[in-house]
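Single chain ahead, written as structure tokens, the form predicted alone.
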Amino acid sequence: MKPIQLITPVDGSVYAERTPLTLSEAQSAVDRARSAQKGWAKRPLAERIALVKAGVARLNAMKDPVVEEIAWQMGRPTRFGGEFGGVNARTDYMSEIAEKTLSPEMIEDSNAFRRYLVREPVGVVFIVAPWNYPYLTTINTLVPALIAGNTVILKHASQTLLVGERLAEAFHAAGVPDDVFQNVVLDHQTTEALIAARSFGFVNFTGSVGGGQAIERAAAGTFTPLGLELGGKDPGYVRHDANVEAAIDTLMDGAMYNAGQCCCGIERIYVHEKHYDRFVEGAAAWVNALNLGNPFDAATTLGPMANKRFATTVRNQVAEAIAAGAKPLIDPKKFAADDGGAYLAPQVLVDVDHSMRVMMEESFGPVVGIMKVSGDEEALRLMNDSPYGLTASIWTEDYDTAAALGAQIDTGTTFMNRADYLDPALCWTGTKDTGRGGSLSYLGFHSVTRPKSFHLKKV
């Protein structure tokens, strides 16, 4: 098998290399997971929860090497300290609601009938995780899957090969059996073959639209449940009654954090004409204050993109938009670290429209376009003019207004006065080409379990 190489964006060198499993080896891993699942599910719920939380605690103990490895693997500055806040919050919440969510629902318990519903684990859960938030996105499914009594096979993105190894190391050290949670390295062909062979009770994939389509094709005819979180082009709308300063700070952070490589990052902004000039001025100033550089430098606030080919996509989108009449507000020369490769200067564009790729196709980089709008009607039309629907951010001073506008946006989550955030108590889901299914909240347990009914009669 051809080795899979992890090319670090820090200096372009090979940071890690792993040989993927053969199909036979991968099938053996699935067989071990299937054999271990019944015994794992028989353990008391409280025991499974305790082991999962212990695994996360072990991961927290690895914070220093994990933060350093993330910087080497995908370029996030070490000053931001990893993903532990979200990992811990999501683990704690899903653990807290597990007993209530997974408990049988009694419909009748009488001398004549006992009728009730239970939720059973689906068996072996397959997680295909992305590189941009490699721990958080895995935890979203890993924690509820294990708590619910499933075994898990994790395949991480080639850009973050070491993440799965760290997770397996932590969970195994905490007492989760080796066959209950397995980290594997697979190529695309073997991944698709396993899915086509109906190896899994549930497949969760986070990645590109093209990747999601490949997963769907592989699963065709197997009736395997899929959870797909795919592309995004999330909008922000600054209304006439918005707090402009707060909107600038949050929306620009949502556009630029993690070098713009966020599933729910802000990629397009619509500003009421009343605030447009002030917002544009503030947005440019906010971005010009960023410091592009080596992620190990404490002064760096913007690291390289995870791969130079990702940066090439953004450069091409920006160049095409400028050629079509867009105005760049940021002088790339101010960012000396821009090397034409993975290190990419951020950009804010005005005089953009929806004929430009930068406003319609996912950028997944440190660029955002800003358009002036006359009011709610125009903003709603533009926000909905997208093949994606993950989140939308509305800036207003009124709950009812935000709710009414959100009801008219084809999106998975509506935010008011915040952006680029996951609340573990709320379902993380999307519409259109963003995918299907949902994680987190009590519904996250529904994805990794199936309903089973008992209708018992006395004669």
Ligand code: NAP
Given for the second form:
Amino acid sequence: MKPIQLITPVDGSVYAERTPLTLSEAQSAVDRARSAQKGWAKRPLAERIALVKAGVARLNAMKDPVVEEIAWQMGRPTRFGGEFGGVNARTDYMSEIAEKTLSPEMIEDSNAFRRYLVREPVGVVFIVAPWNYPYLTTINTLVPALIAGNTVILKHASQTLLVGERLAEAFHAAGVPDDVFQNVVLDHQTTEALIAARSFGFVNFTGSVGGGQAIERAAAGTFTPLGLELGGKDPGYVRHDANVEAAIDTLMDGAMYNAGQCCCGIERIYVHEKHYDRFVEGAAAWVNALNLGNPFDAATTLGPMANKRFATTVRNQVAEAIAAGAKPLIDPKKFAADDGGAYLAPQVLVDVDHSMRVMMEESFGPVVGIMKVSGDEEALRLMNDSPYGLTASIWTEDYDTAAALGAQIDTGTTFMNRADYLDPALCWTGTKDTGRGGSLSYLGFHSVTRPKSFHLKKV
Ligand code: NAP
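Give me the form predicted together with the named molecule now, not the form predicted alone.
Let us now look at the entire complex, which starts with that chain.
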């Protein structure tokens, strides 16, 4: 098999290289996961929870190398310290609600009938993970899947090959058996062949729309349940009654954090005409204060994009928009580290419209377009004019307005006065090309379990 190379965005060198499994080696991994599953599911729930939490604790103990490796693999500045806050909060919440969510639900227990519902593990869960939040996106499925009594096979992104190895090391050191959680290196062909061979009880794919479509095609006819957490083009809307300074700060952070490589990053902003001038001025100042550079430099607030090819997509979208009349507010010359490759100066565009790719297609980079709107009707029309539906961030002073607007937006999550955030108690989900299914919250357990009904009658 041809080795998979991880090219670091830090300096373009080969940072790691791994040989993917052959199809028969991968099938053996699935066989081992199947054999281990019944024994794992028989262990008491409290024991599974304790082992999963111990695995996450071991991962926390590896913080220093983990943070350094994230920077090498995908360029996030080390000053941001890894993904431990979210990893721990999600693990704790899913652990806390497991017993209640997974307990049988008694409908009737009388002299005539005992009728109840149980949730069973689906068997072997397959996680196909992306590089942009490499730990968080994996934890969302790994933790509930193991707690619910499944075994798990993880195939991580080529850009973040070492993340699966770290997770496996941590969980195995904590006592999770090797065959209960396996990290594997696979190419696309083998990944798809395993899915097509009905190897899994559930597949969670987080990644691009094209990748999600390939997974759906591979699963066609197998009836394998799929969770598809795909792209986004998330809008922010600053209403006339918004706190504009708070909106500038949160929305620009939502657009630029992680070099814009967040599925729920803010990619387009609609601002009420009353606030437009101040918002645009504040947005440009906010972005000009960023420091693009080497992710190991403590002063760096904006690292390189994870790969030169991702930066090329953004450069092309921006150039096309400017050629079509958009106005760039940021002078790229102020960002001397921009090398024409993975290190990319951030950009804020005005005079944009929805005929431009930068307002319609996912950019997944440090660029945002801002449009002036006259009020709710126009903002709603523009927010819904998108192939995606992951989150929408509304800036207003009252809950009822945000809720009423949220009800009219085709989106997975409506935020009021916040953005780019996952709440473990709420379901992470999307509509349209953002995919289907849900992770986190009690519904996240539904993805990794199947219902089973018991209808018992006395005669
Ligand atoms: P990607 O290229 O689709 O890859 C995601 C994962 O799928 C990687 O492990 C990749 O493996 C694998 N993969 C891709 N195509 C495949 C195929 N045809 N067959 C088998 N496996 C395949 O996506 P990405 O660039 O890593 O991630 C960025 C995308 O993820 C963005 O669109 C972002 O919005 C989305 N995302 C969504 C969410 C959400 O919650 N909705 C969260 C995070 C990210 P290789 O790396 O080996 O190619």
